[in-house]
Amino acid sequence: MIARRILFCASEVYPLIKTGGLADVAGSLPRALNKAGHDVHIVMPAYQSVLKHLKRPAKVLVETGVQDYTVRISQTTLPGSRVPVLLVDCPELYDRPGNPYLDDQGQPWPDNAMRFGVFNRMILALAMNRCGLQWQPHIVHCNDWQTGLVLALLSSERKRPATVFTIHNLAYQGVFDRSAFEQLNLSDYLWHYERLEYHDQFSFIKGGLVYADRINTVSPNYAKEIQTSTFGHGMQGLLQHRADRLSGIINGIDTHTWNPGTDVLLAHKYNKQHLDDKLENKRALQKRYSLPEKQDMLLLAVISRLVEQKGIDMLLAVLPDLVKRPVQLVVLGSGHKLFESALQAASQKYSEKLSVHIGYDETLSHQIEGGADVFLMPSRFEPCGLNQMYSQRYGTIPIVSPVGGLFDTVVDASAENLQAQTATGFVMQQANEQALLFAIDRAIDLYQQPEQWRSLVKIAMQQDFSWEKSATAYEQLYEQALRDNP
């Protein structure tokens, strides 16, 4: 593969700042591409928390004016790597505490259009080598609505780089009113329903969807789903129109952090040759959650935001039937107060079967993956999902809804797939209560056949969900974008 210069544009990057899966991708994919020989630069806003995270001050490379603001571009490196990170620094726009998108009341910052409009204009300047850095990318890779305007701005440039736009969650679209469009001094040409106008408003994400050379999502199945009215959030027609440029690439996982053979957070390290040590983790998890230490009980687990999207209401609906079965359930998560309270009340009622920890605990999340037998993900939609991949790596069999990346990453334990030794979990027939309970019953039946269960666990642990594999797919996508670039 030819080494390319890649400008990777994201509004959050782990470990500098994280609110969701985008940060994980932005912190991992550039590393994998860098290891493959590409010259990758990340660009992101210099939020207050990002600057505080740095061990030494970022080096100021250039200072310029954008939209009546003074903006600096500073450079640091992604922690634990050699990947340069370019920080778009404008204290008036980004020097704010907490969430990068929301104020302390949980509402979007009122000037988000300007905040990310300025960010996008600086990306444009970097992409066209107008910042005096003597570095121009072959590829500009933008992610989610916060960078969607870049593709529209680049569309009028001669000899521009090729462009890729990744949708991590189509539900968030960066929609603002006409006045925001005017404040950003955008060309009137762009105010059109085939460009940035969206029902008399202005949509950042349409910039990516209309103008990118290549569009991708974080799983092949989600790429199909977002072309339907159920998952398209009003953009399905546009995505159908651009279907020849749309594809899906599964996110990778950090296989160093999530490795049961080296995980220091586990009570006992193990691998597929030493599965008896996984049983020791099960005992340790039952003890920590104050559940009876019974090996014959199928230990189910949930690590999740406790919201309707994740199917928590389905889980609550089946609990009275579930506790009659030879299972135990541990839950770790936080979210809707109604769900938190209902789970806590149920844990008191069914104390020998259900234990709940409200909040998030990184150590406990590893111990759950290592100790549980089954991981439940009955999501209503899931662009990619990560826990189903962590679970397979840890030999914790996932039960998932047939949506998004869950459908792409879990092979159902049908009789045919078990015989072919390709099964890695249980895929629900639909995203509803009956299908969830039926899938759990299938898991109980197989768990009572130890040899079959052990074989399923070993096959799940053999799956390759590394970023290196995903990076190869992105390399191919970049080459397609370069061929498509007029």
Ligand code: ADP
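Positions refer to the first chain, counted from 1. Under this definition, the rigid core comprises the largest set of C-alpha atoms superposing within 1.5 Å between the forms. Please read these numbers as outputs of a predicted model, since none were measured by experiment. First, how it differs from the form predicted together with the ligand.
Hinge residue, chosen from 367, 467, 300, 147: the C-alphas switch from fitting one rigid part better to fitting the other at 467 when the forms are compared between the two forms.
After fitting the larger rigid piece on its C-alpha atoms, the remaining smaller piece is found rotated by 14 degrees between the two forms.
Following the display of the form predicted alone, present the structure of the form predicted together with the ligand.
What follows is just the one chain, with no partners and no other molecules.
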């Protein structure tokens, strides 16, 4: 494979800042590409929490004007790697507490179009080597709506790099009104339904979907689903039109951060030869969640953004039935206030069975993976999903709905698959309440057959979800994009 210069553009990158799986991917794919010999630079906004995370201040490389703002590019490295991270630093736009997208009331920052508009214009300047860094990428790899405009801006450049746009979640599209389009001084030519206009509004994500040389999403199954009206979020027509440029590449996971054998966040490390140590983590988890410390009670877990996508309404609906069964449930999550308060109310009502922690807690998320028996992911849609893969690695059997990447990464514990020793979890027949309860009942049954359960756990733990394979698929995608670049 030819070594390439790659500019990897993302709004969140673990461990510098994370609200969801995009950060996990942006923190590990560039590392894998770097290891494969490519010269990868990440570019991201210098959010307040990113700056706070740095041990040493980032080195300022250039200062320039974008729109009416003074913007600096400074450089740091991705912690634990040699991958350079270019920070787009503009305190007026990014130096704010909390979430990159939402204010403390949970509302989008009112100037988001400008915040990401400036970010995208800086990426354009980097991509075209106009910042004086003497470095021009062969490939610009953009991720999700926050970087979608880059591809529209690049499309009118001569001798531009080839472009790839990855859809991590089509539900978030970066849609603003016409005044935002005007404030960003975009060419009128782009205000057209075949370009950035979307039902009289201005769509960032369309920049990526219309203009990228190659589009991909984070699982083969989701790549098919988004071409249908059920999963297309209004973009199905456009995606069908671009189907010859659209593919799916399953995410890998960071097998170093997520390794039960070395995980310092666990009370007891374990591996598939020493599964009894997992029970110690179970006890610690029950204690932490103030649940009765019963070793033989099936312990279910959820770690999630508490939003519609994740089937939280489904979970709430089955709770009254669920608590009648021999199970306990721990939840870690934050998101919509309605879901947060409904879960909290339920945990008061069923305190022997259900315990809920509202918030975002990296350490606790590892302890849950280490201690639980089963991980619930009844998503309505799921582009890839990472927790079902972390769960398998931790021997925490996933129960998933049959959508997106969940369908691609979990092998159902049917009689045949159990016998063939390929099963790794339970795949619901549909994404609904009945199917969820039915899958949980199947898990309860199997758990009562310790030999069978142990074998399922071991096979799940053997699965290889490391980045190497997926990084190779991205290398091929980059080569295709280079061939397609006019």
